[in-house]
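We begin with a single chain expressed as structure tokens, specifically the form predicted on its own.
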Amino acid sequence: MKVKGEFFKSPKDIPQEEELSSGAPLCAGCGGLTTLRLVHKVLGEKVVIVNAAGCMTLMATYPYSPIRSSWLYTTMGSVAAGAQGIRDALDIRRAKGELQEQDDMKVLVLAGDGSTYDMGLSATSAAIHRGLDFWYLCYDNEAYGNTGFQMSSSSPFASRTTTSPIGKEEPEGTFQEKKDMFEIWRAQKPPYVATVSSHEVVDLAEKVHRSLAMKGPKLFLALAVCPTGWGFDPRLGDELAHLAVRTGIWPLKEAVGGVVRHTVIPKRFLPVEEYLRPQLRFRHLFEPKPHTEALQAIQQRVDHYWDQVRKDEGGDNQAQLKEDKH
């Protein structure tokens, strides 16, 4: 089941103009770069990107940039504060008549999970509380990817990172659960919160376009497939983004005024192993022998999530989930 598009019916409807040039100096197969490209297409050219230190910082190295829009680089903890400063400056110029409405800029925060889930959470929470009119895009590759792939509070249970290695004490690697940033954001009642996937292009474009009519914080969580940190052939990037949705591990949903709806529900849920097996960070769950307990725990968590969706949302989603249950 997919929510019917209001603005885009197929990928052909998405704007053709490119705001990012080819040849960006990022890893081949980076899901975060694909997501930024798509989001920027819908937002248009008049954007100021406020970038927290992280993988994406490598994209704009002075004096070169593959991006047509403006770019401000901040520390990991201060990206939302930087966005506030830019928005305030634009508003002051408009109030003085120095900036016409048609020349105004959208302010887009671009941050990884390290900044979003950990170091920058306080500043972002304050910006949401103040009702800052901005877009926030988190490219979530589930670790501190730019400094060696250390564990973040976004790292999923049973994944291997450089700071949660496999050992006798913790044979599953990361034993903590991934922080639920969608619900943390939603609890502050912003106008719009959504999860997106670079594979579901129309769903992503629809969500960004819907947010254009809203004033205040617009918050997007994107699963950023990461060949370097996750350990897979870059050619499998889109397939893994698809499998994350097909297995139910990465639910696609939005909250408008706090009310949640799931925008894509697979016709049939695949077992979580289909998504986990191709990734080096999960290889210990399959070799030298299956880590049955951990695999079952992951599957049960996914099943429990969708069981709860069925109870909470009901209606068409409930019928679809009953039909799709694997």
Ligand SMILES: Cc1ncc(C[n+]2csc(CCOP(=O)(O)OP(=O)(O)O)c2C)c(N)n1
Given for the second form:
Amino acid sequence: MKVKGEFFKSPKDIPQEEELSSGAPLCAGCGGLTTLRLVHKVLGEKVVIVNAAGCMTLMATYPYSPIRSSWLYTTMGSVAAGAQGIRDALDIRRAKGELQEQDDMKVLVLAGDGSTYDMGLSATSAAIHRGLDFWYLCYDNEAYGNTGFQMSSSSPFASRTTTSPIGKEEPEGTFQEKKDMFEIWRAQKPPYVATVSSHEVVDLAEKVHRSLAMKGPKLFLALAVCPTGWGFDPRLGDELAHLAVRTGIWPLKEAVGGVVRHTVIPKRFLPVEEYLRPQLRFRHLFEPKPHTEALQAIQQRVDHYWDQVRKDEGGDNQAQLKEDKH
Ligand SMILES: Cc1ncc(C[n+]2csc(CCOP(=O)(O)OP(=O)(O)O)c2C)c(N)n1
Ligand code: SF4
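I would like to compare: after the form predicted on its own, may I see the structure of the form predicted in complex with the named molecule?
Following is the full complex, with the preceding chain placed first.
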């Protein structure tokens, strides 16, 4: 089941104009970069990117940058405060008549999960509380990618990172659960919160478009496939992004005014193993012998999540979920 797009019906409807040129010095197959490219196409060219330190910083290595829009670099913890400064400066220029409405710019935070889930959460919470008018794109590669893939509070249970290695005491690697950032944002009642996937481009574009009419904080939480940190062939990137959705591990949803609906529900849920197996960060769950307990725990958590959705969401979604239950 996919919620029908009102504005974008197919990938062909997505703007042809590119706001990022080719040649960005990031890893081949970087899901974060693909997501930024898509989001930026729908936001248009009048954007100021406020970028927390992380992999995306590499895009703007003076004097070169593939970004057509403006760009401000901040520390990991202060990205939302940087966004406030830019919004204030634009508003002051508007009030003085120096900037006309048609020339106004959208403020887009671009941050990894290390900033979003950990270091920058306090400043972001304050910005949401103030009702700052901004878009927040978190490319979630589930670890501190730029510095060698250390564990963040977004790293999923049983994933290997460089700071949660596999050992006798911790055979799963990461034993903590991933923080639920969608719900943390939603608790503060911003106008819009969404999860997106670089595979589901129409869903992504539709969500960004829907948010254009909304004033206030708007979150786009994107699972960002990361060949380097996750350990897979870059050619598999789009397939993995798809598998994350098809196994139910990465639910696609939105909350408008706090009300949640799922926008893409797989026709048939695949077992989580199909998503985990191709990634080196989960290899210890399959070799030298299957770590059945951990695999079952992951599957059970995903099943429990969708059981809850079945209970909470009515109408078309519920009929579809009943049909898809495996
Ligand atoms: C306070 C602070 N500690 C450490 C660093 C070093 N540092 C630079 S980028 C980075 C990783 C950021 O991780 P994340 O936000 O997940 O983005 P990614 O690198 O995955 O794109 C770190 C730890 C820093 N810039 N600031
Ligand atoms: S480490 Fe991962 S997130 Fe960072 S540039 Fe490479 S693929 Fe992208």
